[in-house]
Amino acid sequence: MAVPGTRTTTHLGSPVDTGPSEMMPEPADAAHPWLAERLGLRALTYPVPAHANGILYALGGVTLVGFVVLMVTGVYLAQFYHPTPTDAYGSLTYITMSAPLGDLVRSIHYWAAMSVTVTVSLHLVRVFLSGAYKAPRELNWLVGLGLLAITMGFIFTGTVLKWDQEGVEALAHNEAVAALLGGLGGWFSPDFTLSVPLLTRIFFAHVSILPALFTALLAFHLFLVKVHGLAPLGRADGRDGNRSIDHSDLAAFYGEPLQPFTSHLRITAGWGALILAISVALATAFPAPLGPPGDPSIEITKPPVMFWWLYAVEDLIGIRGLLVGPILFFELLALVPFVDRGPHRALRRRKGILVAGLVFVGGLLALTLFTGLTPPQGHIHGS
């Protein structure tokens, strides 16, 4: 048993005295005691399992890194841009050939946001396989969700203003779209003002809208993994079941030794910043692309390529496609926790949901490969 003025260190439930506190200063505090006490720092040092350290845990944080590389880089883009249509190629030209940096600084951007695709990608995966979006974690889900739908505006909108053939073609389906909404659409279509170019609101959903909403589901993302914790490991033997996280004893809750979160968040950090070099380093070898300037009147670009899988859906059903397929997708994925109700986390006691998810998946890949593999269509136009 450890005696007051202890601090105890738990093993597979196992408490090992380590002796006294003042031996072993909280990580924030070793930093800096004075920091420490007025920002709060303390907040940071709750204990989390051993597995969270692993790169597949710390997924969702380096997509976080990921978009604060997107918002300082963007921060700076916005200097040179101009958001209306008769200057926002050549904005794009500017920044490309004569601001300093430009060119740098917009590459990195591009595969920043490249990068976060892929990370958010595979923390919804890594989420889905661990069963980590089970009770009391459903809501948690959905919040992930939300976040997912405004990476995907993110992506839309900044296509949109590169305003080269490409971003051309983007707004043109986002007016389809709206049409088809009729009153529902009026915010994406051209008609909503006269005062203000449909180019220029697109810019400002892109660095005030979206971040804002982002900002907000992001806090309460993170919230309730503070409350709820990391869900436990699979177990093989149902020990995982569907449970609230029990604070008093946390390293028998998870069945595994516990380490501080600042260790999580140096490892975050660390990955973080490999993501950060490499997208430096495909800035370098590969600029990012600008299109010739748009002309609405045809159709011969595909959009980025994490919309494929949309644009075959919209090969296959007309322009339709682009209201029936994202809703199935979010509808489909928002169903998993209220489908998946068992108590098991551990894969093989989850068959049923991964053959769904493996079909899913699946499906979305083969969309992808139609649309490597098939021309453009002409979707609007009929060209």
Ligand code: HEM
Contents of the next structure:
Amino acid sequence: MAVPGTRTTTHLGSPVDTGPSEMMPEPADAAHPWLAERLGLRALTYPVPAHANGILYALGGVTLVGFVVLMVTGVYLAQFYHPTPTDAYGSLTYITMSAPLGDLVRSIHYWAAMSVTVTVSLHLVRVFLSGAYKAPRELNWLVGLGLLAITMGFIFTGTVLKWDQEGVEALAHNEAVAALLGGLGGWFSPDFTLSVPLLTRIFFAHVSILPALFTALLAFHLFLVKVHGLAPLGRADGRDGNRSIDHSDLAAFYGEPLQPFTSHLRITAGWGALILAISVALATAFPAPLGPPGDPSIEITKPPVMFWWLYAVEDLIGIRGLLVGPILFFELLALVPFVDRGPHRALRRRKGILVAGLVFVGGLLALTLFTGLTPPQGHIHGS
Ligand code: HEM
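May I ask for the structure of the form predicted together with protoporphyrin IX containing FE now, the form predicted on its own having been displayed?
What follows is the entire complex, opening with the chain shown before.
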């Protein structure tokens, strides 16, 4: 479908002017003309390249849908959760046993967090493989890494909030980070303030600090996607053309047909709805786990699976792995756009960075497998 009022191309590349925008009402206008006019929905029909309609290019948006589900379910859970060491676990059992739909909503929250981890990782892999981090999008790659760090922060703090054995051990790791950071670790330490328990502050991080940071970074991320446009597809012949978007002739810039952004939105919403349906089905079949009340004097659990690679680093080099692991992880990823600076985006012309990426992912998988195959170890109290 062509975007009204814009130039588009045939598959052979010849530009076609589709005429003034009045000639072709967009579906959003046709379905709800009154609302569409008041909300200015026509502003969403700006042209994007046709390749944006594939699932690979919907992964960022699907991740966003997952975050909306997390926010809605999280607000509901917060009505019943009591963020103090004495009452947290009791409120969790209240949520699972007594609160209306509590167990289901908690389980959807849990599975939505799992699905967001998967979709954000696949989104990162897609951006990596398509070379979309290259100039002028290096900064947006770094902003994306910030979003990834915040996502990990959400999962870590969420694990602590359970206040079962796994949660209590996760909090002990939080305190270990404080000790490792010395003077810089103040916030992570229980001594930061004596009037509010660390668990309560972790709760506030989960429901206010992290969401605020996430919203600000996400707005910047999407702003940069809009400013630069999606990266054009890499060309096997190496003629990747201009790196900066030419808003006056998008069809020539992309060398492919254009679509209205609304069609990308519809496809993203469809995939988002499917992921939500899967999360609800999983929540019904496999309710979110809750272990026994935590005993701070023992270490017998492993963290959620997305942290197994880090747990293995702790196994290998001790508690300082908690700092070394994430620093290395983010540093290596942050270097990508500054190491792979050539003009080409096609994969076959970027073999060096592809091999580096495979080694990186292989290393993470090997560490994850190591944790999966070995019994839990004591990192705080020693084994
Ligand atoms: C945590 C949440 C994230 C959300 C909600 C998000 C959302 C989005 C969305 C909606 C897009 C538009 C295209 C698409 O969906 O593929 C996009 C593009 C992009 N994202 Fe993300 N993103 C996130 C994390 C990341 C991460 C971890 C990275 C990489 C480190 C990253 C790097 C990029 C880049 C470079 C683009 C431009 C891609 C292109 O031009 O083809 N994002 N993101």
